[in-house]
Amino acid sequence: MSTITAIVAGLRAGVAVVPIAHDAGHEERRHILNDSGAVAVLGEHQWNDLEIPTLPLGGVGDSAPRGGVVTDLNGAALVMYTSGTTGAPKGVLLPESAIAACLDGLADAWQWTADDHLVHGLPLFHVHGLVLGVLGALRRGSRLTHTVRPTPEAYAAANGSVYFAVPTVWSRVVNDATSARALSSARAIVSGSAALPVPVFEGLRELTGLAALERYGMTETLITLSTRLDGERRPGHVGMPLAGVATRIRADDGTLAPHDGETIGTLEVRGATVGAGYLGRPDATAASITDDGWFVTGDSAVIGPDGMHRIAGRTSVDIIKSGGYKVGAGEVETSILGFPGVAEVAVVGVADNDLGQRIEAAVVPEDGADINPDAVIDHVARQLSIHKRPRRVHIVESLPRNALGKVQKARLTEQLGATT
């Protein structure tokens, strides 16, 4: 509750709010605080390494200092940090107008009203849990139950009308038939943050009587696509553009690809839900926008003649979607390279029935170094968020490379997957 109170207080005060994961490691936290130009931390926390003041909730405290405030926020209400393919996370600028357009579009697609009771246990530092799961309920005026942990048992006990979860959670619900059947009184279950496996979609429909609503979006664009409550819900598909959003796909040769249900292209979007770019990174902002103003998602998609979208996968192998989280391989690699004795490292996502993808690392030791894989995992968990840690670390003699010396991550993923 303190997190929700702090975020709403900041938004009502008209200041940009920067959510940070409670389990963020020292280096990740320091980067976000420095990069965002934050002047204070609002509410209680367990961090003892902060160099900026803490403002208490619900009481008289010091005012936030006014010096050193970042000025290029472009009217952002939220600055949400997201991992890229390389380097440290970038701050995405999300104005109130984009947030409102996203939530209103979803309310239209899902027929979300004040009579609903939303239930979820998603983290409150991502778009899914915070923007949709908290601000969405507040905008609609609907009841919200946050289960803290998104367990099948907690969902079953909540007696909600709408449930949000990531595919990993829905997979666990399907494996708990008793809990799954308890959701049959709901009117909608929504899945997002990663692709929902078709067997899980079918399992939910069999056990709950409900076909899941799937949607697609990014931190940079918020939610842009969704299946509709009054429309077709096709397994493996994420629906149509929300109101005010347009989409297209671009082929590898740079031409626009046809919407024929077969051709795969890189998905581009534009419209009211798209954010205002990256904080302090005009280069990255410019690189993500086409000359005619479309945001390049970096995801591959197929669009049918009827407008139904299917996400084919990440154009880049360096974004790993694990348990509903999006993790940049480059950020994890940077952390591992700081571990004593590591000469080279490559991080990939390996297919996993529970997590969607699990983070695995291939580490080449320096000559004579004796590296403990568990120590590497603990190192990453301390530096970054716990969910960014590799689930497995493989000690290898070399990494597969092409003639130009670039690591062949697709080949490495196959090799690591074959060892499970």
Second form
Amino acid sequence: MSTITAIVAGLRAGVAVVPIAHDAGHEERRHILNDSGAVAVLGEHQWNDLEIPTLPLGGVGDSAPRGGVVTDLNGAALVMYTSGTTGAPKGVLLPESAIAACLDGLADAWQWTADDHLVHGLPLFHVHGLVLGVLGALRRGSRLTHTVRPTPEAYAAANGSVYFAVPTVWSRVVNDATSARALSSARAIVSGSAALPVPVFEGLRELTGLAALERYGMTETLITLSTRLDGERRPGHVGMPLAGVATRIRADDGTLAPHDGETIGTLEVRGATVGAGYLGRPDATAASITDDGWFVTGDSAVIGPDGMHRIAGRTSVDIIKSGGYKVGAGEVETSILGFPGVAEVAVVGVADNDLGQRIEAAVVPEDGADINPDAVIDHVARQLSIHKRPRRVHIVESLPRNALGKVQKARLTEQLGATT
Ligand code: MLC
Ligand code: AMP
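Output the form predicted together with adenosine monophosphate next; the form predicted alone has already been displayed.
Starting with the chain above, the whole complex follows.
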């Protein structure tokens, strides 16, 4: 509740709010607070290493916000941190107008109204749980139940009309037939943040009688594509552009690719839901936009002649989606390199039935070093965040490299996957 109070207070006061993961470790927390130029932390928390004042909610604090920090927020209502292929997470500037366009576009696609009772248990520091799951309910005036954890049992008990979840949660729902059947009184179930496997889509349809609505988006662009309640819901497809959004795909040779249902290209999007770039990173912002103003998503997609989109994958192996969380291989590698005795490391996403991808690391120790894999996992959980920890750490003699010395991540992913 304190998160929702703090976010709404910030929005009402016209003060940009920066959500921080509840399980954020000390390095990640410090990076986000410093990089964003935050002047105060709102609400209760158990962090005892903060160098900036905490303002309690529901009363007047005795500490004042820290001053002297000037950042160009470019009119952002929210600054949401997201991982890239390398380096620490970047803050995405999200103006109120983009948030409103996204929420209204989704309301149109899903016929979302004040009569709905939305249920989800997603974390409140990302677009899915916070923007769609909280601000969406507030904008529509619909009732919201947050189940705290997104468990099948909690979803079954909530008696909602619309449910949101990431594919990992939907896969767990399908594996719990009793809970799944309890959702059959809902009018819509919605999946997003990662690809919904076709068997999970089919399992949901069989157990709940509902064809899941699938939608696609990114922190940088908010939600741009969705299937519609009054349209076709084709397994493995993420539908059409929301109102006010346009898309196109670009082939490897740099030309725009045809919308023929076969050609794969990098997806580019433009429109009212797209954010205002990265905070304090004009270089990264410029690199993400084409000369004619389209945002380059880094996802590969196919567009059909009927306008239906299918996401075919990511263009970079260094972006991992685990349980719907985006994690950059680079940030985990940097963290592990700081662990005593580590000479080299490579982090990859290995295919996982539950999480979509699970984070695994291959570590080469320095000569004579004896590294405990569990200690490496704990190190990442404490420094970055619990959800960014590798699920397995392999101690290896060397990393597979090509003739230029570059780590062959595809080969490593195959090798690690084969050891499961
Ligand atoms: C385990 N734990 C540890 C630990 N190992 N804690 C500390 N150190 C270690 N080494 C404990 C934790 O304390 C915690 O305990 C528990 O393990 C967490 O378990 P987990 O294994 O990480 O959780 P898991 O079951 O795998 O979570 C699955 C999940 C979660 C689906 C619930 O991944 C999730 O909430 N995903 C949603 C991500 C999301 O919202 N993405 C949207 C991005 S926006 P305890 O006791 O606390 O459980 C976006 C745009 C768009 O993508 O399109 O939407
Ligand atoms: P994030 O930065 O956490 O907002 O993650 C955005 C990324 O999640 C996108 O670039 C996609 O790779 C992935 N994603 C989101 N929704 C879907 C979806 N429905 N299908 C496939 N991938 C998705």
